[in-house]
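Just one chain follows, in the form predicted on its own, and it is written as structure tokens.
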Amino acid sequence: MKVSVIGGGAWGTTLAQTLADNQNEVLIRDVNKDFVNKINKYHVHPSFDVSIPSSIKATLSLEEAISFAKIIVLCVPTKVMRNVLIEINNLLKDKKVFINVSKGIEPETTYLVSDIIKDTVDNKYLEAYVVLSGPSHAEELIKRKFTSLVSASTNLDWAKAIQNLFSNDYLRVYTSQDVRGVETGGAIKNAIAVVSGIVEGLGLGENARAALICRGMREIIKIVEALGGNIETAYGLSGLGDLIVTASSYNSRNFKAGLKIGQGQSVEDAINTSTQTVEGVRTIIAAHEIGVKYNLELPIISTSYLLVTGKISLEESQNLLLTRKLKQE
């Protein structure tokens, strides 16, 4: 089967390798000429020093990528997702299946990617929408280390089709019909991961980080429910599973960004010095807006929002959380 991957960064090219391992024809589209050259000429991953199958091809042309395949994997940062989808919509001539693998929320609208799709892609060109998410570091999957994800779509047939498309002896994919729950859990855990990194950077210890992750999980559940997802999904791979791997690992770009902030680096520098996209800070802002909109009590999100927007200092953020009124768990 032919598959186009829009975005050839760390995750996009890693997923392209899995698709190629499963005997699919893969074309990656990226705007970075160096990335495209590394893939086409040297057959190496653009972010990691790892060889990739020579069958994987790359292009700078969005039009070429869209015309190449019916299945389109969306692997671009959410901050550019809307503009990319508008470009894609202008190129569409027939129905496509969109698979979103990006994990974020649009702060300006608090839209999930599924909402942005509805806003930008003409329904007559939308065969199906699937979100593929779960606990996954590209650094490990590129080495074919065991990983498990969930394929979610309101169209169960397509959820199963994408499950089969990606599954093999090192990648196990489950199915779900809870698109909103899967997308929300995958996004909000990035926000908690940033705060977990801040706790580590401040040197507060593992006890504090464990408490932060646990209480952060409660805030994820509240937001999942508010946005129409299921609690069971929040406790699954795309929620709790992804939170565990993202909030506790130095492979996590969001955790590392938080670590830098906790060590005194500015938010802007922490983001800009990362070689991979940091969705967590934008997600903190989006999650705060969701909390205001739905009148949710989200102390970790609310405090981290004040911190990343420069309204309070690191010391003030600690005091704000630790001096909250005692309550029942």
Ligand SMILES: NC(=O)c1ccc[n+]([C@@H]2O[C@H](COP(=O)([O-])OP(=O)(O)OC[C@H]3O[C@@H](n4cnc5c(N)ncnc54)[C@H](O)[C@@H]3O)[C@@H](O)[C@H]2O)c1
Contents of the next structure:
Amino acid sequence: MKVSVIGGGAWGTTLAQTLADNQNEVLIRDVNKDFVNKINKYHVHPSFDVSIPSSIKATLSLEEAISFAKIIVLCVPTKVMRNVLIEINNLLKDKKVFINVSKGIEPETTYLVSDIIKDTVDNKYLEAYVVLSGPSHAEELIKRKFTSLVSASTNLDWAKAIQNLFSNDYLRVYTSQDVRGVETGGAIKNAIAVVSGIVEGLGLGENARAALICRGMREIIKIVEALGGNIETAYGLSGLGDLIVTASSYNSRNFKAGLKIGQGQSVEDAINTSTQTVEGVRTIIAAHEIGVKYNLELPIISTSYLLVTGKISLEESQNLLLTRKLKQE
Ligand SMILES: NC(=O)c1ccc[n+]([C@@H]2O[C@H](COP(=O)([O-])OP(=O)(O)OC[C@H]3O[C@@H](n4cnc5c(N)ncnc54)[C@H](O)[C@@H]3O)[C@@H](O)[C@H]2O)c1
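Having seen the form predicted on its own, I'd like the form predicted together with the named molecule now, please.
What follows is the entire complex, opening with the chain shown before.
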């Protein structure tokens, strides 16, 4: 089958390798000339400098990528997702299946990517929308290390088709119909991962980090429910699973950004020194907005919101969390 991948960074090119391993024809579209050149000329992953199958091609042309395939994998940072989808919509001539693999929420609207699609893509060109998410470091999947993901769509036939498209002996894909639960869990865990990094950077210890991750899970569940997802999904791969892999890992750029903030770097510097997309800080802001909108008690999210928006200091944020009224678990 032919598949286009929009966004050929760490994750997009890694998934392209899996698709190529599964005998699909893959065309990556990226805006970075060097990335396109590395893939076409040297058959090298642009982020990790490891060899990738020579059958994978790349282009700078969005038009070429959109006309190439019916299946379009979206793997750009969420902050450019709306603009990319508007551009894509202007090029559409036939129905497409969109697979979103990006993890984030638009802070201005609190929209999930499925909401942004509805807002930007003409419904007559939308065959199906699938979200593919779960605990997955590109650094490991590129080495074909065992990984599990969830393919979620309200259209179960397409959820299964995408399950089959990606599954092989190192990637096991489950299906779900809970699109909102899978999208929300995958996005909000990045916010908690940033805070977990802050706890590490402050040197508060593993007891504190475990408490933070566990109480952070409570906040993920509240947000998943508020946005129309199921609690069971939050406890699955794209909630708890992704939180486990992200919230204590030096492979996670969200955890590492938090670490730098906890060590005293400014939020801007912590994000900008990462060469790859850090979704978590914007997601903290989006999660805070969701909390306000749905009247949710989210102490970790609301305190980290005050911190990353410069309203309180690191010390004040610790005091705010530790002096909360004692309560039942
Ligand atoms: N890296 C991982 O392990 C991983 C795993 C699962 C999900 N994700 C999610 O995937 C998304 C992308 O992450 P990443 O790690 O690949 O980031 P990245 O920064 O490595 O790659 C993003 C790519 O998008 C490209 N891009 C930016 N604007 C574009 C546009 N208008 N059109 C086409 N390409 C454009 C950039 O040039 C870059 O190559 C994020 O939402 C992230 O949370 C990442």
